[in-house]
Each structure stands twice: as structure tokens, then as C-alpha cells.
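Just one chain is shown here, as C-alpha cells, and it is the form predicted alone.
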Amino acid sequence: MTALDIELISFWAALVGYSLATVIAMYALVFQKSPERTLFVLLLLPWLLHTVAIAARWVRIEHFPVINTFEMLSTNVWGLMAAVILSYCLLPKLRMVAALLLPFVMMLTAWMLMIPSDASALPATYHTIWLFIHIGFMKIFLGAAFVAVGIAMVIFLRSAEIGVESLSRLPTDEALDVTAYRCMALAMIFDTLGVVAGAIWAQDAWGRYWSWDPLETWSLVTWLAIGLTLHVRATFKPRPSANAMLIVATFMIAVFTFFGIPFVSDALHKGAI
């Protein structure tokens, strides 16, 4: 069997037991079951089939698989997933977060059936070990950031009187806005961490630290927005459902830094984060 056939067949199976999982999640959330040992390994072994995926490419092309439009998507799913998981086993009482968070990573997997998945090239400014640890960091950053917007769209949807009855085994709006600003706080010394690292790459690959491209311009955005809504929870104590709003924009602005700006820009960055 080559790598190609290891890479398409874990790929795919991945993604059939992500799509289980996704529906399993929100049966449970809405008949509120609790199949939580069958749910945590829907979505346990797809992730390590998905690694699978992601290293038999690794194999197939000779370097690390996050170039083009395919491969960013993949990973990003793969590290979205990690979050999800890490989260259900450290965060026991939030388990049900998860039928909020896997739509968003299934539309993600939409996106990335429609686009081609040729096998890319590596360009000779991203042979260093910046590469590794600047991605590394980043998603951290977005998947600690993906837990806190899926606490927030509990206590968003409870103050709506959305879905209440189903969110009512959830712990309370108090505590629920202390995890997400943890969540918040870890995703601010993340960015923080990958910003540096991107700005030090820079300095190897091109001769300076910030150019002020698209890309870096958003980053800072996103960065700033992270500091702005820690800053607002810490110094003036919104209630949780303002909290809550904050941390969902400021997640809006880091999917569009991820997953708009990359893709309408013809800075260095295009196609890889």
C-alpha cells in the first residue's frame, strides 16, 4: 500500500466518523443524551486517523503539509479537533459544548472537499524550524479561542431563551464566563508567542521583522481584539452575556485573519499560516 492510498483512506474515514460525531453530538444536545463514551471516540479515532492523513502526506511530498489552500484547511481542522477533544476530557461539565463547536469544523471540512488537493511545493524560505513553531503556536491560539466562542454561544443562546431546557445541565453563566476568559487568556499568550515567532521567521526569510502586510495587519487586529476583550472582562465586569459577545466577535475577526485574509491577498503569507 502506498502513502497515497494511507493518505485518501484514513483522510476519508476521518472524515465519515467527524460527520458522526458531528450529528451524534447534536442529538445528544437536543434529546439531552449522553452518550459521551461513544461521542469521545467518534471523535478520538477520526482525529487519529486524520494524523494519519496528515503524515502519510508529510511522507508522499517530503515536507510538512501546510502550504496551499487544501493542506492549511486540513490542518486547521485537524488542530480545531485536538481543541474539541482536549476540551472534553479536561472540561467534563462542558461536554455538550461540542455539538456547538463541530459545525463549524464540519463547514471547514466542506470548504476543503471543494477545492483541489494537489500536492504542493515548499518554498525555500519556509525550510527553517520558525515554520514549525510559529503554526504550532497559532493553533493553540485558535483552538483555546474555538473552546472560549463555544462556552460563549451557551451563555449567548441562554440569554436569547434559545435552547434553554437543552443547555440547563450546563454549570451556570458565572461560571461559564470565568472558563471562556481561561480560554481567552491562554488563546492571548498563544497569539502573542506565534506573532513573535512569525516576526523572527520574517527577520530569516526576508530581511525584516513586520512589513505590514495584509496578513500581519489582521494578526495585530486579531491580537489587539484578544487584549481589548480580556481588558474589558478584567476592568469593568460586563455581565456574561456581554462577555460573551465580545468573545465571539473577536473569533469572528480571527477566522476572517485565518481563513479570508490568506486567500484575497498576494502578500508572502498567501495560502499559509
Contents of the next structure:
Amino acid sequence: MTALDIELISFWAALVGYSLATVIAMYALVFQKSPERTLFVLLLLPWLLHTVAIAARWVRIEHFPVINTFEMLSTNVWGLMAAVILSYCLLPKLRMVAALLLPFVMMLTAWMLMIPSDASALPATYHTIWLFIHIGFMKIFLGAAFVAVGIAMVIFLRSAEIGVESLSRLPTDEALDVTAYRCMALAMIFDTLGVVAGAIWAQDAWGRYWSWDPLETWSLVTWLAIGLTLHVRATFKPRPSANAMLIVATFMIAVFTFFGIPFVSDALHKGAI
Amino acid sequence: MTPDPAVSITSQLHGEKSGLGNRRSLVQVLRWLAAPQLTVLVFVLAAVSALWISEAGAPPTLVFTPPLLLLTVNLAAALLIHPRFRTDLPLLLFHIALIMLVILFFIARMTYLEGLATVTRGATFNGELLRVEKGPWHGEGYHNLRFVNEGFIDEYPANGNGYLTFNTVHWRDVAGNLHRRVIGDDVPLVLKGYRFYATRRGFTPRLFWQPQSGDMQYIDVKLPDIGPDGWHEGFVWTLPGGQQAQLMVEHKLIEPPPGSRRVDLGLSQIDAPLIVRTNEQRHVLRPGRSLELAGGTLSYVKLDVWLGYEVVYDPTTPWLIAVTVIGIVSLIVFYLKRVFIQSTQEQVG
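I have the form predicted alone already, so could you send the form predicted together with its partner chain?
Let us now look at the entire complex, which starts with that chain.
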């Protein structure tokens, strides 16, 4: 069996698993069921298969597969699924939140399936350890913000009186707000580390730590949005629904930075593209 | 009753001679400057400024200065007015690091240099930059920098796009010791803090110009960059005598296959003549041949290559890294203490 065979089989098996997990998580939320063990297996097993697919691709193309659009989406789906699984383990009372997060992962997966999956070529300046450091921190940041937005969505839906009954098994808005704040604090730390690692890489590779290219600019805007969200919560102590709104808005900016900018800009720094 | 810490601080600042009214008004001003609402404004203003710079091409220094200034004033006032900053060391350090970063950004813009140089193979960089942009505090010291470009190799990776440049350079240090190094697209030559990165490249016809009266001149004409189509752009050259001539090397540069290398743009395999157009006349020159023109004789010695260098200088970089590390460590410790340890009672899950 070749590396390509392993990659394709693992990849498609992972996608089927993710789809099943999404359906079961949403079913459990709507009909107030608790298939926690089944769902955990359906999250973990496909994620492990996805890990195998990425590793096989790495072996096949001989570099870290984060360069073209397909690879960027694939590794981001992998990172977001890792965040869902981690939150599933670490926050057992919030397992239902997975039902709100997985549809977004499925949207990214659908997008990934609509684009060519050709092997990428590694640009000259990407032969550096900073590629792993920068991307690693950014993936953790997006994962932490993703979990925060899932929790914020619960508060948001409750305040809009949508699915109140289904969401009633979850903790109070105030308790959810504290956990969302923690996730955003983690996001702030790792976004800062990611931006700084990127700046050090740029300084090393091009002699400039900042060039105001669109991706850098939007990563700064994302950082400022996280800072604003944390500052507002710490200083003005607003209601959980207001915090939730800020977290959702911040995540939307982060999504635009990660998935929007690389497609509208042809600047040198195009993230993973 | 507990004394107002802000009043106590400002009275220390102004001394006991200051009147109570002055102190109160100063405290009011400090409170206004330290207002968290102003911090919100800084966040929004910084984001808008960043987008304006990136999307509309506004001048970065000019546009980003107001939010940075406002941030510095807001943070400095907050440090003075809010006792919390003095009781929480990580929080204090993080905010001081932010202020230090703003100061360092200011120093960086005052002292930076960005430029472009081109050096023919075998020639010495003479300290002249084709394009230079520098801060008002930057001196003219770069004119004294010297190094020799020994030629370059382009390596086309078997599994990759583009090419990697390996450019051998040598230079002498202050003590006269010779140093040799291979630099490239992302591996700079660093001379007295100036970083030289290999960038564009092109052909250099080496010529002699013998005027009808006077001494012979040796000239390197750097033709424009090689375009994506493999040809260099058209180039009009003004001869020492004032006459204009269009120069062209009639050679299409073909990209080598992946997994191969090309030395000095494949110069040893190029047999193309130099085309000189003057007054509607086309002349074909081979190495060693001459051409009689109005005012003198132009002799073509040989074809050579030049390599371009992006030159950057920023003395604040190590300080920026140090302050950033302090800021990040403070941020992590702050959140570890405040969010992940102290609020465990509120933990969900």
C-alpha cells in the first residue's frame, strides 16, 4: 500500500466519521439524549485517521502539508477537531457544545472537498523551524477561540430564547461566561505567541518583522479584537450575553483572517497558501 | 477612611507645596486619561488605522502614531491612577512592556534604513544604494560598508517551487581579516548591523568607452531584471558622451528543471551577442568587438551578471524581542494567576 493509498483511505474514513459525529451530536442536543461514549469514539477515531492522512501526505510530499488551500483547510479541520475533543474531555458538563461546533467543521470540510487536493510545493523561505512554531501557536489560538465561541453560542441562543429547553442541561450563563473567558484568555496568549513567532520568522527571512500585508494586518485586527473582548469583560463587567456577542464577533474576524484573507490577497505572505 | 491612592500619588509627584485644588484637577485629568473607555477607543482606532494602512496604502508611521500615542498616555495614566497595577506585578510588567514597545517602535522609525543595492559579480559594493529610505536619526555610515560579490548559484529544489539563491561574498573586518560566507534569499550578510539579502538579478555587459579625446573608461551596465518571460526589459543607456543607446542581450533565460542548479544565470553557456541600437541603427557586438559612435568608441569586453541586495537596518530588533518576551511571560503569568488558578470556584465542567 502506497502513502497515497493510506492518505486517501484514512482521509475519507475520517470525513465519514466526522459527519456521523456531527449528526449524532445534533441529534443528542435536539432530543436531549446523552450518547457521550459513542460520540467520543466518533470524534476520536476519525481524528486519529485524519492524523494518519496528514502524516501520510507529509511523507508523500516530503514537507509539512500546510502550503496550499486544501492542506490549509485540512490541517485547520484537524486542529479544530482536536479542540473539540480536548474540550469534550476537559469540560464534561459542556459536551453538548460539540453539537454547535461540529457544523462549522463540516462547512470547512465541504469547502475542502470542492477544491483540488494537489500536492503543494514548499516556498524557499518556508524551510525553517518557525513554520512549525508559528502555525502551531496559531492552530492552538483558533482552537481555543473555537471552544469559546461554542460556549458563547449557548449564551447567545438562550438570550434569544432559541432552543432554551435543549440547552437547559448546560450550566448557568454566568458559569459559561467564566469558561468562555478562560478560553479567550488562552486564545489571547497563543495568538500573541503566534503573531510574535511570525514576526521573528519574517525578520529572519526578509529582514522585516512587519510589512503591513493584508494577512499581517488582519492578524493584528484579530489580536486587537481579542484584547478588546477581554478588556471589556474585565473592566465593565457586562452581562454574559454581551460578552458572548463580543466573542462571536471576535471569532468571525479570526475566521476572516484565517480563511478569507488568503483568498482575496496575492501578497507574499499568504499564510499557509 | 482610606486615602485616595490617586491623590496620594499625585501629591507625591507634585510635592506638598501644591494646592489641594491643583492636585484634584490633576487627578481628574489622570482619571480621564486612564479611563477604560479610552482604552476601548485605542483598540478601535488601532484596528481602523491598521486597515487604512493595509487597504488604502496610508503612510504607516503617520497613521499608526495617534493610536500608539493614545495607548501610551492611557496606559501611563492607568499605571499612576489604579492601585491594582502596583499590586499585581505581571499586570504591571505587561503594561510597561506595551509602553516600552511603543517607545521602541518610535526609536525604530527614527533609526531604520531600507535600501536596494546591485553588485556585479567580482565587484565590490561601494556603499552606494540605488534606493534608500531611512529615519531622520540614521547617519551616513552605510557608505563605508564593503563586500565583494563572488557570484551566485540558483538551486531549483526537486520538490518545491522557485529557487534558492546561494551567493558567495567576502569582506574584511576592521582588523583586516578576510571573511567569506554564502548568503541567500533568507540568509543575510550582516555588516555592522546592516542585513543584505540576495534578491533580483540580471545581466551586466562590461564595456570600455574610449572618447575621441581623453582617457578610456571602464563601464558595467546593469541591464534590468530578468522578467517572468525570461527576457530582460528594454533599456536605454546614456553613454558618457551623452548619446543614447538601447542595449539588449539577445538571450531568453529558460528556467532549469527541478532538481538542478544554475551558476551565474548560466553565463558560461550563453553565446548571445550584445545588441546596441543607436539612431535607428542596429549593431551586433560580440565580446572583443568595438563600435564607432559619435564621440568615441564602444568596446564590448564580456557579458557578466549582477545580483541585487535588499538592505535593512533596525537597531531596535533585539530590544523589541526582549521586551516582547517580558510582555508575553507577564501575560501568561497574569492569566495563570487570575483566570486559571484564582477563579477555580467558578470553573465549569
